[in-house]
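Next up: just one chain, as structure tokens, the form predicted on its own.
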Amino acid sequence: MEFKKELNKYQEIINNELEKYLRKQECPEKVLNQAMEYSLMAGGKRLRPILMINVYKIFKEDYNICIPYAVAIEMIHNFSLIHDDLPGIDNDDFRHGKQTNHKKFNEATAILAGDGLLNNAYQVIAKNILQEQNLETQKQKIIAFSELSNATDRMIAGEYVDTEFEGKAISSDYLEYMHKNKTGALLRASARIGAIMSNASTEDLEKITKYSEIIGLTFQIKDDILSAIGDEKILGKPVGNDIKRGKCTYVTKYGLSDSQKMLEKLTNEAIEIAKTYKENGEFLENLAIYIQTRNK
């Protein structure tokens, strides 16, 4: 319960920051701006920016330096969700219990809304780097930007593999590769940016990277489990679509029981890494448990 309260606190912080970047002015592209806002403010978990902030807080307290990157990574995540739902990819009608972007508006607007969020993310970071007067900090921010852009590239690669192998047999290696990129890349970047911005040591950066890669896989395994046996009312989207579309998931590849065992084993590995930071790692420890036990 305490962790949920803490999570809600950070979600509110991120939502307030995202609000600052919404475009409300009267203009010819007003509906496009509304479509971008519709998805960005639809009520997601905000796990990526929250992970970034809390990794930073392991090493330093004042996390404001991370905020532009937290905003940007959430914009990029929502760009990916809009495109993931499109008829040419997953063809989903609902997300977070609401119509998907292309259903609420139309397909062309949804494509452009996703493009707009991606570009806005880069604008946020570019402005932040240009405003930085300290050359050492500016270099740090450029490294963080490189992490972000590389993660976006890897996420798109993972999405391609997902679409390319739909309805086909896929090896265990390809399944892991797909999800390390499609789902894991932004989580990995979130954690690494938090560590980079806090001047964490090389050893700590490696540990945080390992933790993030593990929870990237646990997040996807749990998603696959929920997609197979979750509650549609809680999930806010239909259950069983992956099987209908012939998608290869951890559940279809390994079965429900083995997927749950894999989830438990990986979660324990993530917890062990978090515990090495003692009190400072408690949030990461609880986050790993939350990902394992969530119902949406």
Contents of the next structure:
Protein chains: 2
Amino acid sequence: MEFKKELNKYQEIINNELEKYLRKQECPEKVLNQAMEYSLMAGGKRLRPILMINVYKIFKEDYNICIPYAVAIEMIHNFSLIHDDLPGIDNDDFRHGKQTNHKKFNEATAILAGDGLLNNAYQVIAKNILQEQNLETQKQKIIAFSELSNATDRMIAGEYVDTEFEGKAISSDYLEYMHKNKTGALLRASARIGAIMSNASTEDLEKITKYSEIIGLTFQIKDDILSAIGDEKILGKPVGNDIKRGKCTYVTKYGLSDSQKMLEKLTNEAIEIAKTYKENGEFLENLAIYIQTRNK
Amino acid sequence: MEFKKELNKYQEIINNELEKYLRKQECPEKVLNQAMEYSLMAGGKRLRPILMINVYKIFKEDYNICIPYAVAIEMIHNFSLIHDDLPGIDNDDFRHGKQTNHKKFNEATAILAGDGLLNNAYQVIAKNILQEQNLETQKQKIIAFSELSNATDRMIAGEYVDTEFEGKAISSDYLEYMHKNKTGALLRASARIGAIMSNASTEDLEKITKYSEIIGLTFQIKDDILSAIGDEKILGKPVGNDIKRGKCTYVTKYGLSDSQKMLEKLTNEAIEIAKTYKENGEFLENLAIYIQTRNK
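For comparison with the form predicted on its own, please write out the form predicted in complex with a further copy of the same chain.
All chains and molecules follow, beginning with the one already shown.
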């Protein structure tokens, strides 16, 4: 309960920061800006920015330097949601309990709003790197830019694999490959950028990377479990569609019980890593438990 | 005729460079990579890279430093073509005389291939900036990155305005705004990046910017003329669709004769600027004429 409050605090911080990047001016593309804002501010969990900031905070206090990168990664996450929901891909009508972008606006606007958010992320980063006077810090930011562009590439590849194999029985290798890329890559980049920005050691970067890879997996397994047996009202989206669509998920492949066992085992591994940072690792410990136990 | 050969030479150079960035390996997303390659290598004019390189060559000889940026801008141009052609936007079946991406592959693949090319452009740039050891050169590259991200933002806005106002009578201000962004912004960035990379003076950067803004306009006016009265076989796409769709173009708004007069007047202005660079400006002079007189 305490941790939920802390999460909410960070969600508010991120939402306030995102607000600063929204474009509200009168212009011929005003509705496009509204469509970008609609999805960006539709009430996501802000998991990626929160992970980035709290990895940074293990090593250093003032996380303001991370904000543009946290904003960028959240833009990229939301670009991917808009495009995934399109009629040509998942054809979903609701997300976060609200109409999806193409339902609220139209298909052309949703395609371009997704494109706009992806590109906007890089605009934010370009401006931030350009304005950085300290050469050491600029170097870290360029590395962060590279991390993000590589992770986004992997995310798109993962989404492609997801669409190509929908309705087909796939091997556990493929299932893991898909999630490692589709969901895992951006979570991994969030954690790594937090560590890189704080100038963490190579050893710490490796530990943080491992932690993020594990919670990338637990996040997906839990997602699959919620998609199968979650509460539609709490989730804000229909439940049980994966089976109808013949979608290969952890639950459809390994069954509910084994999926829950995998989830628990992996969560414990993530907690082990977090514990090596003692009180500084408490947030990551709680985050791993939250991902395991969340109901939406 | 001589200039056509020179253009072909540069097209080959660009095509060879693009080839180096294609991903041919066996992987679960192989078909996605093929879809990206399909559109990227579908036989475009390579106008943006050629403009970038030849602006650079006004000021400096060895244009190799521009190549990753020329590649990136061509990737971004092709991303925009794939998404513009989608059923949700223009719903076009042919481009460059070949099936559009979603016709050749499918809609989901085309959406993600567009996303992939946009992101790939930034991957190329991130890697290139990260590897640059010379701090002065790195600074130029960061500026180029910023230019490109801002131009792409404008391109997406222009495309949005195009979709929103399709089938409606729009003012000449809106028509110009649309083209300045949709086609103009990326051509402008190509020229400016060429100048920035060559360390051109502020005065030269302004002249080059002006030149590129003019040919952005002439390119669009000529496009509209070809779309109305061009040869379908040479163009590789249907002619006369603009009127059917009620699309507002220079030709549907000002008529053919006035559009041709505007085209000539603007081309002469571009030539004037190019002439100030004497023999070094010859390519830009010929390019302006080529854009005016091309039949595809």
